[in-house]
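To begin, one chain is listed below as structure tokens, in the form predicted alone.
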Amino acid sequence: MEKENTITEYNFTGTSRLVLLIGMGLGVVCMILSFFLDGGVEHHARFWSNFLHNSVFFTGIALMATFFIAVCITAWAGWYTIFKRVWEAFSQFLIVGFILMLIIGIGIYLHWHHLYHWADQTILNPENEEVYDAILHGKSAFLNTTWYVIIGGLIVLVWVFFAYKLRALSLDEDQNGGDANFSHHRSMRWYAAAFLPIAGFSSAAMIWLWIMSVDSHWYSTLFAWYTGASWFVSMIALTILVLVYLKNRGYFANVSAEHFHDLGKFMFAFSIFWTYLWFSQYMLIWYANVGEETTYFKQRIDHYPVLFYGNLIINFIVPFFVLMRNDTKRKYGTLVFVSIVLLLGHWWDFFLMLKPGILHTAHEAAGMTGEHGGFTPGFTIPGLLEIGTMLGFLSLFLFVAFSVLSRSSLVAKNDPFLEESLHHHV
């Protein structure tokens, strides 16, 4: 069945575990330091914004892995089968993401943080004329703690269920599959087809809650697409990095340059798609010149120019010029370089989405009004504590993924599309 000898059981060794545990320890230390080194911003905003930023970013990567598994199953695709265990492992981080976002939600109830201006109940009372916010009062049917914690939590649990079910059926197929009717794969197609619309609509709602509502007066009909594209590119980039690492250690020997070529094409194509959405969102808001919409970009261009323009350079210019050539998508070194750049670049993108709005909310909670320029540690640009926190969350994500990988065969031996994947050629 297999084209060449390959190790089918992943051994999550002491060295790998130790490195990731050290990475998680670094993240914990940076989180503790950011709790006390707020840079003059009250309510521990630096700590909580870093927590939200990384929780949303890595939970989204897990969601995109689950979503793309469902896409491939529904489309009868076979090319990814040889390494689908990696995406299945990524998808299992959703349960950790649920816990992380639950902490954020509980923090709203217990007033641990001021990440969201809409969570301040005093601004929703019309009798309190000094601080009453009619716009947020009008949005309060959706922007409230019940939606964020209860309904949002249930949505993420639905994601967890589908991620678990698709992986469980895949693993059971290894033991009891291979029948002429492909009953396991038919069941997977039912679950995959059901998950696609659920993920499409519910992910938009969670993006609005988790990210867009940080700038609670602002809105964009393109924002969910834009954020989803950023998550997807990050997921493909991390997939390439993990596969190259595991191949260098003797695993996934049957994953060829052809498979990497397709992954590179997805990374290139969705980088262009992300740029299209970036331009469309910016151009339409600029052209309409509606105050409630333009404030988002004006704030970031005026006070965060390095973040704003750097975001476009990193996430469009680099992949466009490096991956445009067909042969570069077959070279491991080039793919690793671009994958690292894009993983960091889209983490930067989420930093830009969240930090300016959170800083503005923190200033309002502290009674500060007007524009706030100047350099603010942890907000104007990612600092060492932010980078260390990201490495900690990345280590946690990989620790979960590698632990899941070690519990089953790396090869889905009874998948009906395995032979197609083994002989995949572009």
Second form
Amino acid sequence: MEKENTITEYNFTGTSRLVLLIGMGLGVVCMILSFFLDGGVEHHARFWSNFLHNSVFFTGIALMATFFIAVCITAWAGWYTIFKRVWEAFSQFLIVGFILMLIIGIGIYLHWHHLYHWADQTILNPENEEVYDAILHGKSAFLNTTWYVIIGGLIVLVWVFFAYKLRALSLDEDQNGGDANFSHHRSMRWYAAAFLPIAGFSSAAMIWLWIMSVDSHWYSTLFAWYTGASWFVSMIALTILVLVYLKNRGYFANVSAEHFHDLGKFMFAFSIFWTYLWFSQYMLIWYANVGEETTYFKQRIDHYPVLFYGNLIINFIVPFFVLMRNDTKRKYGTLVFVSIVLLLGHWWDFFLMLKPGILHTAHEAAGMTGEHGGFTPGFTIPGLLEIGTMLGFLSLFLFVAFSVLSRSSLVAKNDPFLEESLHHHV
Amino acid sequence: MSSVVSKIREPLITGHKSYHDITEDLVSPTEKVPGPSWVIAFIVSVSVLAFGLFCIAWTIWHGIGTWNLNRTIGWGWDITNFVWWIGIGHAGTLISAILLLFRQKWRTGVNRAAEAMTIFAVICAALFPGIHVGRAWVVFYFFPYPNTRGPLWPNFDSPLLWDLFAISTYFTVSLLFWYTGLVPDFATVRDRAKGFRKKIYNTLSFGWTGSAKHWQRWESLSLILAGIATPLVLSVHTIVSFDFATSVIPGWHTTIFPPYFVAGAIFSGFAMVLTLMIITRKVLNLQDYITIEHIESMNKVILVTGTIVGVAYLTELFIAWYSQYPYEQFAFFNRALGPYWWSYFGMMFCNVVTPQFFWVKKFRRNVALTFFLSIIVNIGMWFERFVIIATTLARDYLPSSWSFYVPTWVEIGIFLGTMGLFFTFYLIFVRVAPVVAIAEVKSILKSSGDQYLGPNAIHHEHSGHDKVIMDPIHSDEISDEHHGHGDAPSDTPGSPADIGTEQAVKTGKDVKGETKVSNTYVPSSRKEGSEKDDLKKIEGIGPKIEEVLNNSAIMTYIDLVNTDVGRLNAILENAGSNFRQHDPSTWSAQAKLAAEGRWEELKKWQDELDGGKTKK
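Right, the form predicted alone is done; let's see the coordinates for the form predicted together with the partner chain.
Below: every chain and molecule of the assembly, starting with the one above.
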């Protein structure tokens, strides 16, 4: 059946575990340091904002892996079948993501942090005339801890269920599949199709709660799709990196330049799509010039110019010009380079989405008013501690993904599209 | 494209077609005298178009006051219709370009008609900005021109100008794309034509010879155009949405507009493709090329884009509340519960609720329901634009200037006129060009024809490979010669082999053996031994015709069920002049009853029939 004999079991070796454990250890050390070295910002905002930033980023990658499996199943796509186990492994990180986001939610209840301005009960009370915030009071039917912790938690659990179910069906197909009616695939199609609208609606709600509400007054209808595109590009970039690594270790011998070419095309196309959404959001807000909306960009351009312009250069200029040619999508060198840049680039994008709002909230909470420019470690640009924390979370993500990957066959041998995927030709 | 096709997929070409059958079936509508249904449709379309032209002339002569637009509602039916038509003009290039890049084989059955539709829809759309200015003679204000209005070229600030560029670019590229695809097919038509007709098609096909060099250039041009067209599909409706979203009108200014307009445009475009293709496949007997599988795929696109649009509607509604911006909140309150509440509910119902039927496979494969819903969707998308434009304008910031708007007969007449224009163009198109892309359909025959794939395929176990082998037919020289080189569209019109087949069929004399007419059709009887049914039980078939059919390898009722009317006509025609008068239109339905053993029903029906024909 196979084109080449290939190793079908992934062995998560002691060395790999050790490297990833060291990475996680580095992350823990950086987080402990950031807990104390917070540059004078109250409520350990540097630690908590890093925690939120990385949790959201990697949970989103897992969500997008689940989502894209569902898309491919629904669209009867065949090309990805030989490496679908990698996405299935990514998707299982949602369980960890649930725990991470739960910690932040509990933190709201217990006042461990002050990431969200709306969580402050004093400003919602009209009797506190000094600080009363009518807008946030109006939004409080959505922006509240019940939505964040209980409903949000349930939504993530629904994602976890679908991620688990799609993988379980795929694994069961290995053992009991291959019948003439393709009953496993039929069943997967059912779950995949059901997941698409659920993910479509619920991801928007979670993005508003987790990310957009950091700038608690600001709103943009496009924001959820923009963030989703950012997650998606990161997911593809990480997939390429993991596949190249595994291929170098001798696994996935049948994953060829053809498959990388298609992954590269997705990375290229969705980088442009991300830019399209970035531009649409920015241009419309700039053109209409409504104060409530422009404040978001004004704050970022004035106080975070490196992040703001860097975001565009990293996430648009680089992939656009490097991946434009056909051959750069088929060569490891260029593909790995762009994948690393984009993974960091979209992490950078989330940094820019979250940090200015959190810093603003922290300043407000500390009673500071008016303009507050200047350099704040861990906020103005990502510092070494932020990068260390990110490496820690990345190690955690890979540790979970590789553990999952090692528990099953690398080849979905009874998938009806496996032959198509083995003979894939762009 | 991968040469391996999973068994789980369904065939996209049915009826065990050979390459010659494809040419025959797809070119013949341009060669025959149009039937009465075409003539009636054409007369109706041209009449409606004439009325539309009259209304346009009326508008220009008497001025824009003949419309019911007023100071508050400056855009009404005109821009609603403009956006509606532009939206419809999205599916064609999406199918051609994006589905080409995604290697979706089912696009080949519908891309040609969808591209044509795109071009006609864009022409209809472009009319409205031209006439809504009222004073048609100053329409050059659309274009940027230097100096008379100061040194700043002020209209570059306006999204309306960007629109002009976006749409004209889109139109140009779509036209090129469409025409590029037509070139080899025009050559196929030419090769069968005679006299002046041959000269015309020779010019239209740019002297295409079908050499390898031609195909190579043709393929790279197609890919380049696909690459250019993909961002254009996004850009056009994005810029149309900018017309609204760059303003500060509550309900217009919202950042989700660009992608949501694009999704809505694809949604309405696919609905219109479905409407047209369901009629076309029926009238031109193209059910073997535009199969239920095609319809189901398009219904899935309808479901996806309809749901995306639904997510966008609810996002807008939610964020309007979330923003705590009273004007924004009022705009949505007004849409749902204001004087035009019915159009908001029409939009929600038609665009979000009705596509949900397509979750059920049975409904996705139901042609009548699909046809009905495709029209409902386009009504819904019209409502959407009306909601966005007129409803929003009717209630602006100043309650003293609130207003209400109903169109005049002139505005309605112009809209109807664009319908007439659209259908006039489309009806001409089906007469002069192959409505399904011949070369592209041929390119997928070996991977998606039903003799290779699906329940009717002939399976071979070969060297341990558990897959459908690519050449189960008894490889006559013709298909070997044509397709020795993979599955590129190498069935070059005008190649010696092709002409050879045409002659063989035309003269009928060279037809030796039993498989010449349908040289790739392997009937079930041949697969399973020498089973043979008494075809004379079918009213209209006598012993002579039975012999003819048997010679064409139609031995059993099942074979007859699987043979479409066009094919039967061709068989009869080739059998000589005596057979031509027979009408085989009910044969396969009769054979179905016979095959299922429902003799009582067959008897009853045959009593009503007149020599196998439906009584008139």
